[in-house]
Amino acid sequence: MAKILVTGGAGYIGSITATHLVARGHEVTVADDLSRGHRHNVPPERLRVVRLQDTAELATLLSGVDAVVHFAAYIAVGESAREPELYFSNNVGGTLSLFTAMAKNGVRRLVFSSTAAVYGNPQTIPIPDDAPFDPVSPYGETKAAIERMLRQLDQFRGLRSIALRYFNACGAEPWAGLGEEHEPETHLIPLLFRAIKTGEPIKIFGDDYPTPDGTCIRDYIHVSDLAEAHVAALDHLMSGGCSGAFNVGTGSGHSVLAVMHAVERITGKKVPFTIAPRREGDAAELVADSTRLRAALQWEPRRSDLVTIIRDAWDFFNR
């Protein structure tokens, strides 16, 4: 059993990963300022409400901690384009504060929540882990900057880290009462559910991409599988493993319209929709090559078929 600090652990992926870590017997404390997370996602005895920029308070929480799993970040690509300073301040500045607090306490293990947005519009599909960074949004740039910082801290501070580059996290853990509750919501599946509930059409951004049906293709991974990747990364570091960075996905993609039609089949309800212009920065296809992750951490996605993803998300939506 290890003592783990989970930053951003009141959010969607953070809260579910914290639940998985507790189930494995780890002692988990959650640090979250609740600006984007939800108090009800964390048992009160586990939650510490703290801003990531409060280095002194973080240092107190890090006393005796064995490792950090770092989720705390703003994640909306569109918002990052409108308010880039907010994203650099929170994501990069807050993370630097965390690294400073970790150094003060001699904490040298970190699992970092990164993103496929570091790649921008990749030249190769599926995207390999060694594809060059070329982010097209301030959000992606913040995550790329932090990954670069981690490489330097590995060399000069002995901070061993695993960066997990997410593709499209989705699904829910309805048994735990945990799922997507973003506000504003930007993720496809809950937006499809919202369109069913309200009757207000969802906007499909672009139907003229070079894909079979003209809509964007993405690699959808169940949040439970994503949480298990974090557990595997932590196990790797706790057993003395070296630093690394890995894509976390299934290796296959689904178009926006394919996901919408799957939602209609599983819920038995039609989704009202309209076609809108493309969004700036949206790549036609983003699919992960997770070969290295599977080999290095013995991880496999087990719940990431569309039927399981949508059923779990629908159960949570209708809770």
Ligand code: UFG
Second form
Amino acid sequence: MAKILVTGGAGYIGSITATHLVARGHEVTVADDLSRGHRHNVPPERLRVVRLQDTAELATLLSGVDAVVHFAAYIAVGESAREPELYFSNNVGGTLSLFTAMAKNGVRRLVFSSTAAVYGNPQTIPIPDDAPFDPVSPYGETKAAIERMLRQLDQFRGLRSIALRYFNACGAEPWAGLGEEHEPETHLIPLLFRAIKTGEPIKIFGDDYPTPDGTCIRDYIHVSDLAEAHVAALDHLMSGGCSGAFNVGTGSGHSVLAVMHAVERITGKKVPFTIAPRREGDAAELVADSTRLRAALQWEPRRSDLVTIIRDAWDFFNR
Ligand code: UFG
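The form predicted in complex with the named molecule is what I want next, because the block you gave corresponds to the form predicted alone; please supply it.
Then the entire complex follows, led off by the chain already shown.
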């Protein structure tokens, strides 16, 4: 049992990971400013409402903590292109404040929420974890910058960290009442459900990509499997393991149309859609090579087939 601080634990992936950590017997405190997360995602006794930039307050919360799992960040690629300073300040500035507070308290273990967006438009598919960083959005740049800081902090502060580069997080934990509630929502699966519910067609962003059906291919990873990757990363660090950075995906890609047809099969409802121009910044295909994560942390995706993903997300959507 360890004492863990989860930043951003009122958000989608953070709240579900916090639930998994509690189920393993860890003592979990959530730090979240609720600017994007939801109060209802965290039991009140576990929640501390605090801004990441408030180093002094964070330092108080870090007293006696064994490890930090750091999710707190803004995540919208499009918004980051419109407001890069906001992203640098919140994601990089906030994280620097967290690292300062951790150093003050001698906290030397961190699991960090990174992203496939650090690679930009990669040359090799599936993407190996040693592919070069070439982010094409300020959002991706913030995560790449933090990963670079972590390499220096490993050397000069003895901070051991695991960065997990998520591919397309999706699905839900309906039994825990937790799932995706972004506002505004930009992600494919909840928007497909919204189109069913409202009758308002979803825009499919481009059908002229160099892929078999012309739509973009992504590696969809169930949020429950993502949460388990954090649990495994934490176990590794708690038992004295070294720092690392890993892709978290399945190694299999699905096109936008394939996901839409799966949604139609599983829900039994037609999805109204229109074909729209490409969305700026979308790569044709992003699929993870996660073999290093599987070998290093003995992690395996268990619920990341499209049927389980869509069934869980649909149950949560209709809760
Ligand atoms: N899509 C549509 N219509 C929509 C929404 C999405 O066609 O209304 C398409 C997108 O163009 C893309 C696919 O569905 O081809 C998936 O889009 P998402 O917005 O759900 O996810 P992304 O792959 O764009 O982004 C995800 C994460 C980001 C992360 C990125 C890493 O949400 O946080 O992967 O590459 F940065």
